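Okay, so here's just one chain, in structure tokens, the form predicted on its own.
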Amino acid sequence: MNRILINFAHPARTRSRINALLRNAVEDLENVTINDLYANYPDFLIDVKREQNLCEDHDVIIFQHPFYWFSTPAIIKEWLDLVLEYDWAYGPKGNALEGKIFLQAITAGGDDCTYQKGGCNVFTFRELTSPYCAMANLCNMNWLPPFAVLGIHQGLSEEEVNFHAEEYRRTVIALRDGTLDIEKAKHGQYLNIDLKSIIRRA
């Protein structure tokens, strides 16, 4: 059974209906650790050794966050800058993250049509998240496309939000239990575009 680390980053969690529901859907699962970055580091003074130990103790690392200005909330950039040290995460002796699975669970205001070459955001979601794919590659991790909940600003119904929460739980369970086809999943635009095709029966 894989151990899952979810680095949760939302600077206004109390106002986040969807991220809160996604988190609630998985935080009771066995072998899942929720690491709330803003709650743990309100002053941004990240305990590098603690974070490195958490990464070493888990097999799957997920960053769950809203899509702020085509990127992440600021604390994730701070985390990456400080925690991913040379000769720990990368470099000649940097193999601490080797073989671990990495993905982002992202909520975004625009729908899929806005994240196209002809859309108002010009670039695809895959292109906009490519720095994290490059980071995972440098650290010899297994990168997966993001689990994406799109169209937040268009007003998702309660039924739609609950569906995404259930799909997130299903994804985390599959990653934990090793029933998600990693190689097949890598080719999708979003991890959750068709979970039936990438989750094997246990």
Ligand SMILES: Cc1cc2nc3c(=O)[nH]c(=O)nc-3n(C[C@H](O)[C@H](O)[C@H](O)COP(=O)(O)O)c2cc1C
Contents of the next structure:
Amino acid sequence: MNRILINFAHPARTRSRINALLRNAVEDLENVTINDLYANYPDFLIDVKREQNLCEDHDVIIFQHPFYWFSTPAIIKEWLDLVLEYDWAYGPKGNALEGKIFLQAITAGGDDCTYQKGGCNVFTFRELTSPYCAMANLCNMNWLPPFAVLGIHQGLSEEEVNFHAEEYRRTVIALRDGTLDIEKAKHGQYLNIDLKSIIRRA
Ligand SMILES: Cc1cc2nc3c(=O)[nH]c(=O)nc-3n(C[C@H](O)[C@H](O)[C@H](O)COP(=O)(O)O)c2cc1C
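Structure of the form predicted together with the ligand (previous: the form predicted on its own):
Shown next: the complete complex, the earlier chain at its head.
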């Protein structure tokens, strides 16, 4: 079984609807650690050694967060700047993250039509998340396209939100149990566009 680390970043968790439900859907799973960055570091004083140890102890690293200004909430940038040290994450001796799977689970107000070339957000979601792909590549991680819940500003129904939460749980279980076809998944626009085509029966 793979060990999954979910670095959860929501600056106003009590006002979260979607991320709270996604998190609830995976919190009880065996071999899944939820690391709530804003709860642990309300003053942004990140414990680098603790975070590095957590990464070393897990095989899959997920950043779960809302999309803020076409990027992540600020604490994730701080985390990357501090935790991904030279000769630990990258550089001649930096192989701590090598071979680990990297995934972002992102919720966003805009829908898929707004994230197209020529759409009102100008760039695709994949283009906007490309710095994380570049980071994973530099650290020799196995990057996966984002698990994306889009169109929240259009008002997702209870049923739709529950569907996404269930899909998130399926994804995390498949990553944990090694039943997700990583090579095939890499080519999709979003990881959750068609889960049944990338998840094998256990
Ligand atoms: C400060 C801020 C910035 C945001 N920036 C974006 C954005 O760039 N693109 C987008 O699609 N949605 C944006 N949103 C909408 C959030 O992504 C959306 O409210 C969130 O994913 C909902 O999840 P939650 O219920 O867990 O809070 C933004 C919201 C806030 C508060």
